[in-house]
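The form predicted alone is given below as one chain in C-alpha cells.
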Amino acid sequence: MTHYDYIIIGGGCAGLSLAYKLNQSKLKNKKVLIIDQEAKNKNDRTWCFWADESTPFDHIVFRSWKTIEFLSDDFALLAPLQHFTYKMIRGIDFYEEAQQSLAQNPAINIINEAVLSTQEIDNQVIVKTSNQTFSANWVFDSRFDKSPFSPEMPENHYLIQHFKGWQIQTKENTFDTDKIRMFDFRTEQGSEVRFFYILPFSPTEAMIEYTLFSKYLIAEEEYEEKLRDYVSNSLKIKDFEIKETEFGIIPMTDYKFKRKQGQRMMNIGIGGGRAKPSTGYAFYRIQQDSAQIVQSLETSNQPFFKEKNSRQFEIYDALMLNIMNRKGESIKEIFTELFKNNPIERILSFLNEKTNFFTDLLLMSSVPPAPFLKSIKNVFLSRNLVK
C-alpha cells in the first residue's frame, strides 16, 4: 500500500487549485496523490470572479474586463471599474496550466479511478479506490454529495443556481469588448430570479447565458427559447452561429458545510463551503482556501486554520436567499436599486465580504426594506439566527 502526505480526492477547480498551490510552497516536495474519476481534458465549465489583487492564475485568463453594464426595465448602469477587474478562466485553460505544472513535480501524481470509501485509523487515511488502496496522512475530499440537500430543508434554504449559455459567433461587429453584461433583468420572472449575463470576447463573439436562481431546474426546450428569443430580439442579432454551448448548477445554500470529515479529513470547494451563498461564486474564494490551508500546514503541520468570522454575511446571505425562496421576483427591484443608489465597486466589495458594518448599512439602506422585514422574521425569529 503506497502512502502519502496528502491525498486530494476530485481533481477539478478545488482539487487542482490546493494542489498547484503546495506545489508553490515549501512543502513542494511532500508526496501528493490526486485522484478523479474523470480526466480532465475538455472545456466543460468557465468560472468569472472580480479581484482588487492579483490571483494565481492570473496569467490563464481568458478574458477580463474593465467596465460592468446592468439593465433593468426602467434603469440602465455602465459602471467602470478603478480597483477592480472582472476575470474569466475557461476550465481547459485552468486544467492543462494546473496539470502541466504538477507533472513536473515527480512527488506529485494524478490518477482516474474512482474512490470508494475513506477511513481513518490511528494517525492516517486509508483511502480504497476501484483498483487500489493508499494510505495518506491527511485527505481533502472536494466531492459534493447533494443528495441530502432540497427545497424543502426545514433548517435551511436550498435553491440552486442553473443556467444554459451560448457561444455565439455573427458575421458583423455586435458586442462591445470593454464591458460585461453582468445583469439584464428585462426577461419575464415568474416567481424566480431570472436574468441573461453576457460575456463579450470579440467584436463577432461573446457567451450568452441564460441564469436562474430557483428551486428547481425548467424544461431544456425553456432555456433554448429564452435564449434564441433574446439574441434574436432583445440583441437584435438575426444572423449567428452557435460555437459552443455551457450548461451549470450551482447549489445555493446557507447549510453549514462541515469542514472535517475526520480529524485528518478536509472538505474543500464547494463540499467545505467554499461558494458564496447567495451569489454562488466560488473561484476566487477557492483561491484564497487554498492559500490558508497551505499557510496552516507550513505552520502547524495540519490543514484547519481558524477562519475569519463573517457572521454578518451569514446573515445577509440567509436573508436574500430567504427572499429568493419565498418571492424570487422581488430581487430583480431589489438589485436594480442597489446598483443605482451605489457605487459598484462598493457592491462589489460586500459581495467579496469586504466591507465593514457601516458600509454594509448603507447598502442595506438602499434598497426596498419590506422584502427583508419579512425574511428577518424567518430567518432570525424562525431558525434563531443570532444565537
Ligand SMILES: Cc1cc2nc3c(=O)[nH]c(=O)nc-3n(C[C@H](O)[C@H](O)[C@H](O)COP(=O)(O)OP(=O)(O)OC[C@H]3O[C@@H](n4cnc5c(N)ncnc54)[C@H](O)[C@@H]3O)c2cc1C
The other form holds:
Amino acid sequence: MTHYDYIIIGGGCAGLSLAYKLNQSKLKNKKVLIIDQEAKNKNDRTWCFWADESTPFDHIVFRSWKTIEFLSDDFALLAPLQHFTYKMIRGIDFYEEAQQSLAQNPAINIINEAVLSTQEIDNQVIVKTSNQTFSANWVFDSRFDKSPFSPEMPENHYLIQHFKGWQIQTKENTFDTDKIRMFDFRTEQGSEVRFFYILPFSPTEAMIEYTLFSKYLIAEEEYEEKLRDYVSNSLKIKDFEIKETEFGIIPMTDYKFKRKQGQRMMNIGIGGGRAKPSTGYAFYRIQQDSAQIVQSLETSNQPFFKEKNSRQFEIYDALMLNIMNRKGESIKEIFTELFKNNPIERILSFLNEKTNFFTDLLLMSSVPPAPFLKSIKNVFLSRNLVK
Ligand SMILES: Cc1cc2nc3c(=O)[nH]c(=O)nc-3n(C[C@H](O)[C@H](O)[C@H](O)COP(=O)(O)OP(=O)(O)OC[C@H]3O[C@@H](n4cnc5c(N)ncnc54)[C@H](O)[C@@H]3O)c2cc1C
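Can I get the form predicted in complex with the ligand as well, since the one above is the form predicted alone?
After this comes the whole thing, all chains and molecules, with the earlier chain placed first.
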C-alpha cells in the first residue's frame, strides 16, 4: 500500500487549486496523490469572479472587464468597476495549467479512479479506489454528497442556482467587449429569481446565460425558449450560430457544511461549504481557502485553520435565501434598489464579505424593508442559525 503525505479526492477546482498552492509552497516536496474519477480534459465550465487584488490564476484569465451593466424594467446602470476587475477563466485552461504545472513535480501524482471508501485508522487515512488502496497522513475531500439536501429540509434553506448558457457567434459586430451584463432582470420572474447574463468575448462572440435561483429545475425546453427569445427579441440578433453550451447547477444553502470528516480528513470545495450561499460564487473563495489551508500546514503541520467569524454574513445569506424561498420574485426589486442606491464597489465588497457593519447598514437601508421583515422572523425564530 503506497503512503502519501496528502491525498486529494477530486481533481476539479478545489482539488487542483489546493495542489497548485502546495506546489508553490515550502511543502512542495511532500508526496501528494490526486484521485479523480474523470480525466479533467473538457471545457466543462467557466469561472467568473471579481477581485481587487491579484489572484493565483491571473495568467490564464481568458477575458476581463472593468464595467458592469445592470438592467431592470425601469432602471439601467453602467458602472465602472473602479478597483475591481471582473475575470473569467475557462475550465479547460485551468485544468491544463494546473495539471501541466503539477506534472513537473515528481512528488505529485494524479490518477483517474473512483474513490469508493475512506477510513481513519491509527493516525492515518486509508483510501480505497476501484483498483487500489492507499494511505495518507491527511485527506482533502472535494466530493459533494447531495443526499442530505432537499428544498423541503426543515432546518435550512436549500435552493439551486441553475443556468443554461449559449456561446454564440454573430455575423455582424454586436457586442460591446468593454462591459459585462451582470443582471438583466427584464424577464418574467414567476415566483423565482430569473435573469440573463452576458459575457462578451469579442464584437461577434458572447456567452449568454439564462439563470434562475429556485427550488427546482425547469424543463429543458424552457431554458432554450427563453434564450432564443432573448437573443432574437431583446438583443435583436437574427443571424447567429451556437458554438458551445453550458449548463450548471450550484447549491445555494445555509446548511452548515462540515469541515471535518474525521481528525485527518478535511472537506474542501462546494462540499466544504465554499460556495457563497446567496450567490453561488465559489471560485474566488476556493482560492482563498487553498491559501489558508497551505499556510496552516506550513505553520502548524495540520490543515484546520481558525475561520474568520462571518456570522453577520451568514445571517444576511440566510435572509436572502429565505426571501428567495418564499417570494423569489421580490429579489428583482431588492437588487434594483441595491444597484440604484449604492456605489458598485460597495456592493461587490459586500458580496465578497469584506465590508464592516456600518457599510452593511448603509446597504440594508437602501433596499425595500418589507420582504426582510417576515424573513427576519423566520430566520431568527425557526432556523439553525440562532441555535
Ligand atoms: C457549469 C458551472 C459553472 C460555474 N461557474 C462559476 C463561476 O462563474 N464562478 C464561481 O465562482 N463559481 C462557479 N461555479 C461554482 C463552483 O465554482 C464550481 O462548481 C467548482 O467547480 C467547485 O469546485 P469543487 O472542487 O468543489 O467541485 P468540482 O470542480 O466539481 O470537483 C469535484 C471533483 O470530484 C470528482 N469526484 C466526485 N466523486 C468522486 C469519486 N468518488 N472519486 C473520485 N473523484 C470524484 C469529480 O469528478 C470532480 O472532478 C460553477 C459551477 C458549474 C457547475
